[in-house]
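Only one chain is included here, represented as structure tokens and corresponding to the form predicted on its own.
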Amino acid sequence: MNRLNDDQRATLMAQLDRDGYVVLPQKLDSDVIARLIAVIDRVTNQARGADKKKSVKQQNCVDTDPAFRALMMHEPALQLAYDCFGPMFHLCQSNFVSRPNDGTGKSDFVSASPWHADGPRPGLFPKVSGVMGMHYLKFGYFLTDLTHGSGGSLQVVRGSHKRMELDGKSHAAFRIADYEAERVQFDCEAGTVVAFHQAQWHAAPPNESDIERKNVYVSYCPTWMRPLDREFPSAESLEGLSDEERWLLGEPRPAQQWWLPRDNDAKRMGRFARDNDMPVGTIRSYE
């Protein structure tokens, strides 16, 4: 996958700030899609048992198979995460969903997802002038065709990351029709990558098509935040992985270094900086 150039990054970051989401300019390669789908099919077939129409969601999928760990290293995504958080970021969350037309109509975040903004729950965290800051940046990798329009595509409300979650309304009182002019539905081709702010209002209705909807979500957050769906691994479990993979997965380190990086810490993700950035300078040692 080609790197984003600095002009592309500047454009995408401006769009992300304005709209709360961006579509990356390149799709995943077909061989990457095939590897991911093969793993998803293996895991979902085991989880379904006799119920072949059951929707399946697998949390912390990076620990399920190396194919997901490779997706965690998707370079354009890491470039944008670097632009949002600087060099001190790591994996926040990963999951995949395999959603057939299961006929349930449930909005249980597996068969379908109601309108919401992601955690940390916006109502429980401080805001500045009513706006929730970015706690993590989420990437949706859509592996099956959704251009037919009835597959339960991701939907967002443009610019909603700058407002209270659902404008402070309960789920029962919220009506998406009131925001129709700003609703965006990603009826996209296989391999499309969408990034969005965690406070963006989003939803995914039930899949009403004959094509099973398969996608992966991977998100990144500052190192001073704990991951959302995984414990920090042991050093032994990370043996054989690259420096970058170990960093993103939460390589053990002294507690203070999650907040106050040493020189080598600030350089670990350095190749994802912009091409015209100055090299990371010396960081004071806090011992």
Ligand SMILES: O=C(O)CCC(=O)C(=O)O
Given for the second form:
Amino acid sequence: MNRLNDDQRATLMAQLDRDGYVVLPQKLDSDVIARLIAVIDRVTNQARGADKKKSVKQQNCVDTDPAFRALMMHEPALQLAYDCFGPMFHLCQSNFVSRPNDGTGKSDFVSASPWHADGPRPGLFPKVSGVMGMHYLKFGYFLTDLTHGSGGSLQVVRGSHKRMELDGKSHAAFRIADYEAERVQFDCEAGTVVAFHQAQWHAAPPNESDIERKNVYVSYCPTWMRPLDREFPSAESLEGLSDEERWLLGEPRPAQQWWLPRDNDAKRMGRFARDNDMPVGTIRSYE
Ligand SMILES: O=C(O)CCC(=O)C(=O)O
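Next up, can you give the form predicted in complex with the ligand of this protein, since the form predicted on its own came first?
Now the complete complex, all chains and molecules, led by this one.
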């Protein structure tokens, strides 16, 4: 039901290329939101102890609870990752943040996030004429209401993925007011999914509302890139998981196979190809 059709995919990919971000056409189902929030609340309460106002961030959350692994399998996200990277992609990063109005004033990626682009610091991904290619695609799943406008919504600068990070300025010299016309703030309904290019400039100010902001970020990259926040999984930790889940989580295999797909490797993510694409491995005839 969530599956994007080929026309939607073409439109979203054109927007992603132009703007550096897209909002997916469908929100998460309410039962999925409820399941994720229940786990986030459980983990957050444990992490907080007595400090009930503390913001909490959990890295590599796919290993925390199966609910996050299920989110990693969100079909429209995998369809867009396939459009960006082809069949040889896997999980790059997953985390959740539970962020109340904590009053810390910190911009430490937990209580709030400063303006930046993702990637190895400082902007070490290769560039051509100052522009970075896409190395990973990141999805923000916003689980609580942000339409009130003071919840510390994600912000981006439209089109900034085609420019140097913060136009080459230091964080101290960067002024978001200079980019006001292109600043986009996602004051969105619960369940909204935003995807963005890793080179997109983005930030999130502190939550100043009474509604705790709860969200998950999941990103995908080519299999020849190491994930940002996870080690190689043990074979035991992948037992009982589907072919697709094991692939995304980095199933152990010989070194070359991260680069050169063997046998069925390039077909593992095959169902996320466009409906009108030939199956991977089909030889085209030009006669
Ligand atoms: O706090 C946020 O929502 C933004 C997170 C962020 O900038 C990041 O994960 O790179």
